[in-house]
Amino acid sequence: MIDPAMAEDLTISQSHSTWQLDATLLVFEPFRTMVSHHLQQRLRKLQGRYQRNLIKLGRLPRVQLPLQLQAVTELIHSLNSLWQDIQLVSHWVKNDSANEWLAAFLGKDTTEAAHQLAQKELQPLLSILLHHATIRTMEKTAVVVRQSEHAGNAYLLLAGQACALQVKEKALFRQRPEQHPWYQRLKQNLLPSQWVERRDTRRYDAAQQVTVAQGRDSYLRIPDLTEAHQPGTPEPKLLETGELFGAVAALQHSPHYRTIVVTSEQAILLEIRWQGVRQLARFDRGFRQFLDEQYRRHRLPALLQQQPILLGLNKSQLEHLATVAELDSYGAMDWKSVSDQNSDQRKSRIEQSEPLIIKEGDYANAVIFIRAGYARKSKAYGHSERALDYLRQGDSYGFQEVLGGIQLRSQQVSELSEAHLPRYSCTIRAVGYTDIIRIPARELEKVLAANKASTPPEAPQPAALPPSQQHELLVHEASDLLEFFIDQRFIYGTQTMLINLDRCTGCDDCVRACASVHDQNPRFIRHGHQHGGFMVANACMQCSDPLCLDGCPTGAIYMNNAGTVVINDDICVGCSTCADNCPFDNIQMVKIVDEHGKPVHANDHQGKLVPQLKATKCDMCTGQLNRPACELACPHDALRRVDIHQVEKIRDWLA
């Protein structure tokens, strides 16, 4: 809770329902807890440095005087500064309820030394909030997050109330992937529109009744929660001021379980992007432990249960593995591709941008699961590495090696030499940011030993190949394809458009077919990265971890039950958030016209009349009888929509 006296003293600004994002945010939970944890940790470090310097000072006169007299003077000065810092931090830790640390941070009624120390210690936390958080004000019935939506943000309820519940899909304006009526398809072919991006604007009426259009601060409303509540689901759960929600889902970039709707007349929320949640977890170990505990309790057992090697384990055994599992994070959030063709430079780039998770040849002491992100699986080849595969969310590595060690010990080999120890056969590197779950081999062995009856058969062993064939496997064309897909980050795609340049004649039948079913405007550009004899065209790849969904204020862009990312044109407000988030530039903003070909306009956030924009992208011809139209229209089988994970299949088609 906020200390009323402190809040008044700090004059937290709330004028016209607009809160200023500034240092006053630090008085809110969980930031107060973060500050408290940080100061306690800082105090321990300061005291450690102080003691080391005392010891150092005691030894200096004997071994270095008189030559190091200046060093002794500087050390004593440093010691005095340290002691002053220890006193201040110790005072703040013991009296944190008085918010003196925040007063010092803001320079209110404190000494200059205290102000400088507080600025130094708390500036990183405020910097995270300033870069990755924003204040949102929403009215009653506003939808904050939507169920089944990939989480991109976490929210802290600063004022007001909300409730969590499951609602009917139609309340969120989501459409099922059903085929369009036959008469609509017939009209589309026989009477094509003479205008590009024509819309029947009458259908926007229903959406406009429940949409508050304010650019990127827009939101959807559910006026009648009783009517929208999904029958047979749990009763709505009330959320009070100070509650943080969506942080675990944002960290993992996984779907929300429930829809959050504002129930008070007005609610003020701190919206924190997933990048900010990750940095907050790094800033405060306690916050990270809280998130990890939530993940272990609610999501990790379900992930373990899906692993074939763990089938047959009971609930308590899965919970035990979830308890002993170690959660680690690797890599950065920056989007970097590896484009150097020089092998030495390329290896250096990979080593710098893709942190090592597992090194080939190391002792296999754990099995890892990919919790979020992607990882490169490679093998040493000369002085470099060759990619063999990549791991994505839910994939695992190390079972084969760990099971080999377990079987060896079960045979009670009398003398286990260094050569008998199980070792990893591949190197695993983080591609971008990667969160992993590491289960120690000894714990896995205990669980499997206690559950022998349900232990699955031995993991298939790769057939032993002569050295010459192994060499051929490493330099296989599939490896070259993998290197390209991983380096350019195309591994996100599940329906990537590939064009075989040896077969393509440039007839543009694919483009015309796409335009004919999409308002006379094709949803892709026959242009893109080329590698060997094929091209990755600029078309939505239907990413398995779609970043374009992050931050859509009305939930207009979402992943349907078929795994296709689609845009509901009715509630798209044209804010371009999705287009900005797409790292492949595969979403275009277009101006629309009405049934008579007249431009459609809307008011911007300043009240000016501007052309109405809508986001458009490839939707895999959802609703069409035969799809995708581009692939079916190609007379030379030069265009395919492929899952990048099926590299062998792609290689065979390109051959």
The other form holds:
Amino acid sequence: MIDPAMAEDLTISQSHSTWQLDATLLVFEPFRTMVSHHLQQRLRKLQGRYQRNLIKLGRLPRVQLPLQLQAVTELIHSLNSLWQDIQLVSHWVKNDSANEWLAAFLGKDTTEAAHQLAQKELQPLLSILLHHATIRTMEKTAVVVRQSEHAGNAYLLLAGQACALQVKEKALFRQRPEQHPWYQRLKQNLLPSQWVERRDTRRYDAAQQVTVAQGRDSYLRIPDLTEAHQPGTPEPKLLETGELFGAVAALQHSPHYRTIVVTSEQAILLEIRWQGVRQLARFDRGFRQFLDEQYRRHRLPALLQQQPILLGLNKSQLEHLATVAELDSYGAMDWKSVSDQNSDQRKSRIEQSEPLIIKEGDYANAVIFIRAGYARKSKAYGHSERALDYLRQGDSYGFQEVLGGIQLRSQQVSELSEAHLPRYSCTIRAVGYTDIIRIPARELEKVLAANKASTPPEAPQPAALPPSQQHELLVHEASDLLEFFIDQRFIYGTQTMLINLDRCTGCDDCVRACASVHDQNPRFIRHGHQHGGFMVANACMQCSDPLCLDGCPTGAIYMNNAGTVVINDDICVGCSTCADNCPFDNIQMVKIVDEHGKPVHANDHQGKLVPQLKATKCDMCTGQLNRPACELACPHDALRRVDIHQVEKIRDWLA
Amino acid sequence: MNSYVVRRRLVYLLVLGLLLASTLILLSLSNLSMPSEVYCTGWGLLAVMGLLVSYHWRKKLLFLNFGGVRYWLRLHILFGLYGVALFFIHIDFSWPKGLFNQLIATVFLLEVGSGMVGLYLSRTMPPRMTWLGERLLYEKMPEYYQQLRQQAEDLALQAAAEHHTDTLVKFYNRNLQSFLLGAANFWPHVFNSGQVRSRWALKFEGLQRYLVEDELPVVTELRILVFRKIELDKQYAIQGLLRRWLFLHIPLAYALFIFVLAHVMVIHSFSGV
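Return the form predicted in complex with the partner chain of this protein as a structure block, the form predicted on its own having already been given.
Shown next: the complete complex, the earlier chain at its head.
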């Protein structure tokens, strides 16, 4: 919470100055704690080195470093700019007159050195905030985050008030796309409009009442919260200044539980992108622990409950597993696909770009679950590794191996040699970024032993391979396909458009069909990455973890209940955030025309009239009676929307 | 060919055989006189033709929940083959008399022929294109031709400026300019002839003796451009053919349908059946 005295002095400039931004941040938890923790860690290290040096010199340290920051309240008084922060930290160090160790260690002017030290230590935080955070001002009734929207950002309420509640879907403009009557669809098919991207602009009138269009700073409003509140859901919860929300969801890219609406006349928020949240968690262990704790408490038991291998465990057992589970992160947030297939280079590339989570042949001491991101499952093959499968959110690995070990011990084999130890049969590597949950085998064993009712699956028989390995053998032939999909990151897709080039005659019936149901403008390009006899066309793949949803200011792009990412044209402000975020360039910004074919214009930031843009993408023909028109229209069965996870089906279809 | 495709084709043959057998059995059991039999097969043929034409409309009316177009194409082929058999039963396996009837029969056979050719092309040409490299968009090909031409022209002019000889420019003007202007050698590429490539290889070999050694790298680059142009021509020819056969098949289908309607009216008016 902010100090009331400080709040009066605190002026948040709209100039978005990084220095001022950081000065503001330090007033709030958890950033203040973060800086404090980080400095303490650094100082502990310095002290350790100093003590070792003194011991080497045959002397004992005379002064113990104060490990708790005592000057946080003093800190707050002088926080109006970053320089003041740094000065304050240096002031704290300087005022510690008994700080001989620092003087001895630095061997020069303490103030200057401390100043540099503080600056250096704050630099990573500054850098993260500079790249991933921004201050946003929102008026009363503005929607900050929307329920069941994939979290892309976390928010820190710097000033003002907000409330968290569940609202009706209608209030968020998430009406199910209306089904046109049959005669309108007939007309659409037989007498297509002569205008491309024609819109009924009257539809926008209602949306304009509740949309504040300011480019990427746009937002949606809910004018009447009482009416919008979903009956039968918990009462709205008030959020005060200094509250951080959405961080756990952003870290995991999982949906928000509730909608958060500004209730004060104005609210100032610090918006931190999910990449920033991840980096902050890496920067500060305390922050990481805070987020992990939240995750363990609110989300992990539910995730474990969904695991088929843990079915039958009671609530307390699941909570116990959640407590002992280790949470880890691997990989980089920003990925870049590399298409080099040369085996030697490929090996080094995989080793460099895909951090190792589990190594084939290592002692199987834990079961892992993927909580966010993707992982490659592979086996050693020649001088490299050959992909057998990939894991995505909710998938697990290592259970068979761990179970084998448990059963081996239960059989009380007289002499357990090295060869009897259960070992992982595959290598698991992070693809892009991967967050995992690791449950130690011994804890799992305890829980399974205590819970006789939930008998674990049958042990692998010596004669028959466990199902996972049978699956591995089946997909072995499809490995080349998998390698391609993983390397190019097509594994993100759940409805990837594949074109079998051995069947495609290029008749363009798919393109025409798409255009006929989408304002005479097809939502895909029949062109894309080609691999052997098939092509992955430039069409939205309906990613399971869609990046395009991040940062949409009005929530116009969202994932519906069927897992399809759709754009609500009415509240799309044309900021192109989604198009910029899509790593596959599958979202196009288009200029629209009104009913008479006249271009529609809107005012930009400077009040100039500019063509109104709208984001368009494949929506799997949501609102149409049939399956995607493209797939339906293909006469040669050359085009299919596929889930890459079903690689065997794809292989059979391509054969 | 995988086992699924083989099984599917066997099922089609079986269904076709059953259809034909049941038609023949029905006709023999009904013990109709010759004119009545022709009358029945004629109406049957018209119904089949209606079904065949409906495939085209199915493609247009996609919003109707009548199954994927791929199933309709299979039905289209199946009933097309059945229609051919029915047609020969209808004309009693003899060439019809009368100019109008002969016209209908000719158009019908042309329609069947174009359909067969189309089926053959749509099954054989796509795999050929797959191995030509990246599948290019037909509509964008003029753009690629333009780029190739520009590159070749720049190379020739650059060589002339650097080496103060006009041999390459002359070669470009005489041989390459018209070749690079647009698509060429449509039929040789359709029939997968290697002649074009060999001919150009010979031309380049012949050219080399008139050049200084410094110009040879330019010739190599020009040769690469020409071979890329040949690959492009192949794609253009195949994709063009896959589109053009429909310009014969669909108008013939509608013409045939109109002729058949006229034929039905004439029969009903004058045959006395």
